[in-house]
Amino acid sequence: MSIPVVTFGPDQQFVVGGLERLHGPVTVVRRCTELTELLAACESGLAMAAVISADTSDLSSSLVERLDAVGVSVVVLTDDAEEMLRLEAIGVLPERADIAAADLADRISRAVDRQRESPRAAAGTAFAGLFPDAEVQLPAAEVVREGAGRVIAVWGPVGAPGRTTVAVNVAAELAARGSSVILADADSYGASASAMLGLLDESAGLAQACRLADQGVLDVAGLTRIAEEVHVRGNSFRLLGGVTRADRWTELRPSALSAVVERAKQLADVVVVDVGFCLEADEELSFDSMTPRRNGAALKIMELADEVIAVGAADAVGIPRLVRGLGELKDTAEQANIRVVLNKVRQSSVGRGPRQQLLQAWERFGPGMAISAYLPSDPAACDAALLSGTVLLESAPDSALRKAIAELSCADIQQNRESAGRNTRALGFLKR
């Protein structure tokens, strides 16, 4: 099999000359003078691999993802040990600059074979295990724990069902009960968690974290510095604020967001993510499939979620929207435990005995999923929390809405403990 390769960097002559003298399967088809030229050549289908021997500071996981999407493996020649670690983290195969031509050709062939057999599933995993004797060494700060945190996505259909209110207060309730929590605002249409908590949103913490992840340099210590601390009744949780303007949604690249979530799981017991309403993937059908996707952030979180809290407004408009949206939700979050929550429950919108009325309507028209919780309408408590920039636990601890959200959060903790208990008993049985 002939392997066409494009090259870029000042050492091209050395690389090209060595590969050409081998007369092997690796053939250099173009020498590029700029990284953009290399990218264009690869996306045109000219090459199966790219060899870069230049400054790689502009090489990011997003760019590597674009190359991977068109079936191109990336090999970088460098003698910088720190840069090698960064490149491995974003899915690039680094090699020493003085590698022999025959060894380089062999690495390129094996990388292309692996890329064909198993396309890169996430940044940093493309070449894991490619060479048994080459262990990836992470910085000491990275070795915290192995992804212990659970991911809870809070989603709701179009409109204002109360996604952010639920997400913020679930994070607060979990933190108040002793769990370490990170709340991330990944709503690419209207991020508002920072504003709800009375915080300045200029920092856009999640976008900052995504930029570092895109460069392969995000570690747990860096994530800790970026995330703002929100104090709740003697405890606290951390917040990664959303993008400050809707037109900044391109900063929430799915591959980078996935890396941020993995780091967050190392730092916290629970990662609560407020996501946007739209789960459509139709934009992938556009003529340029490499362009950023506005719904990519929400779709990626759904892939990573262990649990999804689906929030719908309890009225004649909100419930049909929720029912229609749950179909898309089940398709995009197949692995997650989905819990349906009806919010803003009030007699004036559904009649006397609102819970019974809603339950009867749901059993008749719903998608066959149980309702996990009913959250009462409590505009006075919400207004007080919004005015003071605090959570319900602080501003209205005795409100019916706060108690219902606390019950919802407690059920989550209890369910997790029971699951852990079952696993422990099962392990004990196996040991006997």
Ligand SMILES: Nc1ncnc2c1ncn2[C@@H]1O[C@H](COP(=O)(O)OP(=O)(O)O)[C@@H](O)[C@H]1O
Second form
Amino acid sequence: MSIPVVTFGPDQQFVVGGLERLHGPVTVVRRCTELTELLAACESGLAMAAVISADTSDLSSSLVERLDAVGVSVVVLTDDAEEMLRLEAIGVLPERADIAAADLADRISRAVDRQRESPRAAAGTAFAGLFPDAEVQLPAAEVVREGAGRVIAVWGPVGAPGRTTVAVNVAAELAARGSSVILADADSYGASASAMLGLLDESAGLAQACRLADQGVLDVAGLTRIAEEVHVRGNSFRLLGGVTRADRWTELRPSALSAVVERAKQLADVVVVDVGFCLEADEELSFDSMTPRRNGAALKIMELADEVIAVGAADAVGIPRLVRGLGELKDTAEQANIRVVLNKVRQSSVGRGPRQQLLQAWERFGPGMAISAYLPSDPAACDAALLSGTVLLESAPDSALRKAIAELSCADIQQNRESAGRNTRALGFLKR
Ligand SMILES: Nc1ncnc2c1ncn2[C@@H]1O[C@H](COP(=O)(O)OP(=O)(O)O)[C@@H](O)[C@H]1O
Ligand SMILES: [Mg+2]
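Right, and the form predicted together with this ligand of this protein, after the form predicted on its own?
Complete assembly follows, chain above in first position.
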């Protein structure tokens, strides 16, 4: 069967002519005048490969991802060395513009074969890069070393159990102890880390970083520039603010986010990520696999996390929600060490001896996991922090809540030093 191909670019005359003269395995079914037309043609199932020549500056990793998702292999023809690097960085291996038609046809056939055999994984080996998986690659110009930083995701079920409070204050405590820390707000439903830190941040640093990653040009220097510095008692951490307008969640594309996290791991010892509550796979909510996925950001972070702090409100509504959510969490963050934290612990909601009561309830209903920390309810400390736009370490350093979060962060450092993956120190908290 001849492979149906669509083309775009001023050089298509040359490309099409050459391919047609072969009378071979490739048939050009449409010459497009715009990239959007090419995308529409591919999404309607017209083609199995796309050949793009000349101006490829609008070819982003999102576009490549969308083409990949509909099983279309992309071949880009260019002689611009800088553009070649960028294309490689977004996962497309370019070919020289004067490639012989027979070679081009051969490349297309092999790319399509690979795509067929292993959709979304056609990249990364041999010529293969021709059409790669949907992940955003980091700029090829640099020797990319695997970032050494650890990723701590702070998750919690629906409601407002205190994810952001924990994320912001864990970041601050780690920074105060001398770790280099980046806090990223990836909550695609209600970003609030910037507001909690008193920053009127409409710039949404995380979205900016994702945009650069999407174009394949995010480097450590760029990330450092974008991430805002937040000072905490003589130390500081960096913040990548989230998207505060509800309609901007599409800017946190999973592939770009994953590249941002990889960069952040190169920049910092610890990357703390505040994620949204919802871990449901959006595909299951939609028939259209091409719709952007609002929960994609949280799901991607869960895949990347070394550790997840799961925060639940310690009351009759919060605990069942946490228990239900943990089931999903374990499936989405299989590799991560999960630590359960009960927040807003108070007598008025659970009765006398709240820890004991909570522990008993947890043992009865909880999903067989230890509770790592109990954070007391302290509206006065939280309000003071919110009012002054600072972290508890600054606004209420002696509060029991701050101390419990400091202990949680400290345990994190200790645990990491001792051994990754074991959850024993959790019991230490209970004995206290
Ligand atoms: N331990 C606590 N004691 C009292 N209030 C708290 C506590 N933790 C969080 N809060 C308050 O609860 C509200 C929601 O917290 P937030 O961290 O924004 O939740 P989430 O990120 O889960 O939506 C905020 O007003 C915050 O100050
Ligand atoms: Mg929040």
